[in-house]
Amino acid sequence: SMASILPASNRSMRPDRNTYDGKSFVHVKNPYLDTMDEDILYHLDLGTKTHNLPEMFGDVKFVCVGGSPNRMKAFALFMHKELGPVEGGEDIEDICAGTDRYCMFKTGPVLCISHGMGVPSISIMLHELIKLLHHARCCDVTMIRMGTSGGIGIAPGSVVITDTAVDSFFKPQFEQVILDNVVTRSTELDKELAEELFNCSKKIPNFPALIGHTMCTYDFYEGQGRLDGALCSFSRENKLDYLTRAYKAGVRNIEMESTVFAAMCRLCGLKAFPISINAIRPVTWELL
């Protein structure tokens, strides 16, 4: 726990400047940011001097992220319709149109952003998104990752609400290489949010949902035990043994972003949970 890590003298220190009046603001953990004349969010085509970030994003309460630009635009249009008339009222526009790395759409308090595939791609986006939310002085923000995944021992089409993001060794941690050090970060998620979402799912007919662990890998083929990649150095038996052990450890689906998503959001004071739709057949079945 934090109490065992922090010295007792911390209790007498000034309150966290990111939290006051009962509101939880987005943290940044970088002392150099305050010394910078301008912060350019390169891959979002936004900046503190070129854009009024508090005016553009200050009311954001929910950030929904997902891999595919087309899927995120479709979700943003869905939210646009569900929320009814909001500011502007016209068709939604890609706020990051000046870059081809990510797309971003805003509908009222909901921000939708694509993050590409894999840990490096979502990590770059999250660094800049978290800085954006900090510069915009957003508070009480909830982060949701929506994506497809491979299921383990669950029905195709199931929605997995992640209670814990784990690595390839079934551990709730993310290992970040910083310079030539390996830093281990916790991937604890907000359990109350997972339960709340699960309870919501019960009210929707024909919506098979479950709570389970989500495993994050660095690769789609060998890292997820597929037999149809350009390289394969293990047997079908090795694969089934591994997936069986994963299932016994509580893993119900596999994707490629959840651990870094959980770790970064946790460090920066954001409530977060990934939802993954098992849109492909379970990986415990025979693959091509």
Second form
Number of protein chains: 2
Amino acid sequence: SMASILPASNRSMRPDRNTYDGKSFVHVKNPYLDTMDEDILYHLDLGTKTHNLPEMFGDVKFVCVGGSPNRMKAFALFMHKELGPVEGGEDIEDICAGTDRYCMFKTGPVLCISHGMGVPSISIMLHELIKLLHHARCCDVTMIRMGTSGGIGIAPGSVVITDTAVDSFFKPQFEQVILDNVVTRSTELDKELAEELFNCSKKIPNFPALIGHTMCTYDFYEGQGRLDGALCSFSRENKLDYLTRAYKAGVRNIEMESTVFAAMCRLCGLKAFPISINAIRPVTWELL
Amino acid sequence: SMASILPASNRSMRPDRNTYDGKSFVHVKNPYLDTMDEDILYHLDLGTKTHNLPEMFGDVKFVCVGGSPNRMKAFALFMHKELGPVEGGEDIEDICAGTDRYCMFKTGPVLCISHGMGVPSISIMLHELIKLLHHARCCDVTMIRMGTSGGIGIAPGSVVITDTAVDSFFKPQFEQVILDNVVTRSTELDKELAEELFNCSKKIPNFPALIGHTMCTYDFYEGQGRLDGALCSFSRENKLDYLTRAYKAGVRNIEMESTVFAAMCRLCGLKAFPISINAIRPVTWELL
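To complete the pair, please output the form predicted in complex with a further copy of the same chain; the form predicted alone was given just before.
Full complex below, order starting with the chain above.
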């Protein structure tokens, strides 16, 4: 089960990470933040004056994020049962019920949040989530993105554990526009963590998992070689050529959030890994 | 009221638009689409085999899109009352209830859909919506994006009617990555339509509206000069300089969807305009 995988990944504390009293805190990289009288996390409907963030979130060790609110609630309920009887009964409430931008559920040390679809949507959530973890003085937090994806040359339903998130040009980088400057950020992930998770997966029967690069695009149709969008200007051959080149570059699946997830977590000192389930859908990417 | 504005904008049929029997249909630009046995609109939970799209949507003349599902439902309920008594009572159902990606409501000729936050999220919805309008054989459709935004040098709460959507570099273009090619698309909008809407706004008392350029960014914090994100590497002076340059380039507000909305609607022959309410929030963009 997921619960048996998670504690394992927490064991491997890297010696090179900044720590304080042996604990690894979240690094907010904004000199203005601590001078602010109040920090409002607009899209989460939370704030430092309206909520006791250390009390609400101080014990968080695992943050699980995914696109769909319903799936994140289902996963939170699953974790809730896995972690054993807790006060509050069998249901869990949406902490962000005051807004319909994102949903958030907490059970014990596990926080589950939806992020919608695409880089800008997850990026707004990550800014506010990372500030939340900072204000709540959380330490030793592991971030996990669990999403669906389109696999390339792999069996439908298999799980891809991402070792590197790459862009549409197969480069391990994320281009962040800051005002009108384009800054390139690394999207390298913790490869030991990926190996560790892969070893866990081998212990579970009938659990098809593999390690590979994950490609992140800004568009689901034209950006991922789909022939069934409202616009399509390339041929079936162009598509196959592109996906074959992606496969040769080590890409095993395509989704829409991994590069900014990897880049932001890396910058803020958070251990992070995306894992994606390769969708079982009419559109799967089977290469010859 | 909104209902009195909408029919007016439908009068100005451009003579240069492709028409058939005097009607303007939606142009899907994908040669593969009509050869497909079935078209599944995944993220809307609709399809050509499972739903009678012409019967469900054939009378649609106005499509209103916005980020938040709750706001789109509230607007649909408002239109429902404005349009007078209709069968089905006072409530309206979410047509996309089978998925939590987007919400969709219909009342008479008005279709309201949520699109989440950011270019990739609205782009997935637009691909599937444009195909829906095509399959349903809709004609003379006007698309309206109604969203919130951060104003630059304008009063909080004022409404910006966009004449041109621009990117972070103040250019009226949208860069679409198609496979690994970057294609630049125009984001020019119908300026006569903007003027017409502005004239309507003047007839409504206490309705502060203006015409201006709208800037679309991929990020809410670093991309829009906010000093309160988890990451901030620029100074207050850098921010003010950037926003001043944006203002001088004609930008009056910033949001996260207008360029792809303008580009896709333009390509598919849909009359489109974004209007945005400049948010009344602690973070407003007041220039000296």
